[in-house]
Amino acid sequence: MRIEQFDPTADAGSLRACHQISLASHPYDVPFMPPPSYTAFKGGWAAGWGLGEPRETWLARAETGEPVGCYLLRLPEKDNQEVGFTELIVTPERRRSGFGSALLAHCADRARLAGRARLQGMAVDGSAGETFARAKGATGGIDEVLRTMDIDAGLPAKLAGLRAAAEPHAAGYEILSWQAPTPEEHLAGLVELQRVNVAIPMDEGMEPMAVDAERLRSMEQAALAMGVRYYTVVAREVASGQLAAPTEVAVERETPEWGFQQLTSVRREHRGHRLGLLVKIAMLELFAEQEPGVKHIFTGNAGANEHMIAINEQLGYKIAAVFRFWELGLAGS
């Protein structure tokens, strides 16, 4: 086997071939989600989706030149230092051949060159992934529980009806709107509401993703490259005008049946309100005038992340499937 590092803005053909992998894999890994289209796994593969951090690509071939695995490595510098993240894949034909283990005792070496002291990827339990994570000796994180919502011709009642016990608690507050880009004047309030909605449960020695105008602008500028629809809804108290709990929903260009759930959060001093609830009502609202051909919503959440877990129960959503990160220790081996 080879394994070959490759330039994924350059080079379309090794590109195309990961993405083709992928795509096998799909139905064994993940069947609850969408297929990825071309357009997004070239977004997260090649442009980083504006995180502006290095990144690594490498493709495996067979001795016959047949593409048989592959794998992107993550090296973020803003957060993070010490890890490198990984999604790493082999064809299901060629699994249980050794390949596997190759990919992944290459990437760990990357990983240990670039400085980092932990290699992370993500398996959903119950998966040939999980199996892998557990053989290679890899610690598995907090459950990650995974869940999706249909949107039927009963849900603008449901709606309406837990608007309307939950609206009482949010006097003093304004919803507001948007499509990406941000405007202007909610750009720094955004960003502010990032930094400081950090205590959703992490894994242990884990960081969240660091935040300001310039790294926010540039993640907006390459979905939107990407053709991704990218939509914002607050909760703003009017006395101070401060932006107390966004939600955010991508549709992708592809999957126009499919939205994905981004952050949803409430500022800690402006809990008690429901305003988690109420942001994400308008989000559907919205999505019901907008965005009519979305069927499903897929979101995710910290299995101990009971309030917003209540919340999702609430709308509709139903558990999809549960994964976690795994870890391996890089130093010294």
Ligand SMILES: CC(C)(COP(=O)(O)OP(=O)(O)OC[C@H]1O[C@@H](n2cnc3c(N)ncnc32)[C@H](O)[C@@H]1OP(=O)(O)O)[C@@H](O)C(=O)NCCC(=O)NCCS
The other form holds:
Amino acid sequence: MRIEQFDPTADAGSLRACHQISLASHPYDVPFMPPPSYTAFKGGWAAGWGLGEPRETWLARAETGEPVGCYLLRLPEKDNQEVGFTELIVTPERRRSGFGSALLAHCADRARLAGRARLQGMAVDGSAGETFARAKGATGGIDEVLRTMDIDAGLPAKLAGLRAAAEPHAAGYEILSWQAPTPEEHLAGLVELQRVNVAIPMDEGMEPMAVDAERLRSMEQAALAMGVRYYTVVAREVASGQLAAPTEVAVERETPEWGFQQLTSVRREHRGHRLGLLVKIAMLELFAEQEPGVKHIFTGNAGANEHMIAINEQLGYKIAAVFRFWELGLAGS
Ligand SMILES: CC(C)(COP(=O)(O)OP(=O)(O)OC[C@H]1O[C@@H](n2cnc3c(N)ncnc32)[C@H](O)[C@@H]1OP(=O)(O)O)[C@@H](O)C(=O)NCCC(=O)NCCS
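To complete the pair, please output the form predicted in complex with the named molecule; the form predicted alone was given just before.
Every component of the complex follows; first up is the chain already shown.
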């Protein structure tokens, strides 16, 4: 086997080969999600989601030249500087032949060379990825629960009922919405929300992603360049003008029936006003008008995030799968 680094912004052939491996793996590893479009895959592997952090991409070929596996290694610089994050895949028909082990050893070396003390990758519970991670002695993190909801004919009436019950608790707040790029007037407020809303349950020893205005804009630009439509709904306190609770959903051009929930949170001092539920209801109502083709919404929360889960269950979300990050220590090996 040969493992070769490639430049995903210049070598479309190798990137396509990695996308093919990801597509072939999809029914085995994440059948509950829509298959990854090439555009979205490229947005991650070539554009790095606009995060502006170093990345490496490596493709493994068998002696015949046939692509058998690949990995992406992310090396964050603005947060989690001790950690390398990998997405490592072996094409299904070539699994259990040692390719995954060889790629992991290679990836661990690269992460170590970049000064990282820990390597993380995620895997769905019950998947080959979990068994592989356990076999390698990796430690599993907290459970992250993926849920989906279907948008059906009964939803508008259900939303109206939920809103009527919640609104009396939210006097003094108004709802705003926009489609990315975020209007300049809201940019600083949105960045602040991302910074203060960091109390989301996460694995021990991990830092939340560092966000500033420049990074937020860069991530938006990367999403827009991929043809992603990115919606934000925010509850704002009328008296202070402070943004209190954002929710964000993205729709990719090549998977038009799916909305992908991004951050939802309520600023600590504004909790207890049902704002989390109200912004999500407002988003679904906005989608009924502006994204009538979206039939399912996909979301993920830490299993310990009780408040958000209660909101999602009220809205009709059902569990699709559980995944977690697996971590290998790199020091001394
Ligand atoms: C996980 C993955 C990379 C493993 O690739 P692979 O080429 O099959 O890995 P290896 O052949 O080197 O397997 C090494 C060991 O892991 C364990 N293992 C891997 N897959 C397994 C499975 N499906 N069932 C049981 N054990 C498994 C075994 O102990 C195996 O050793 P053995 O074959 O000698 O018994 C591959 O299944 C994959 O691409 N999965 C989807 C993406 C993913 O989950 N990546 C890992 C993120 S942490």
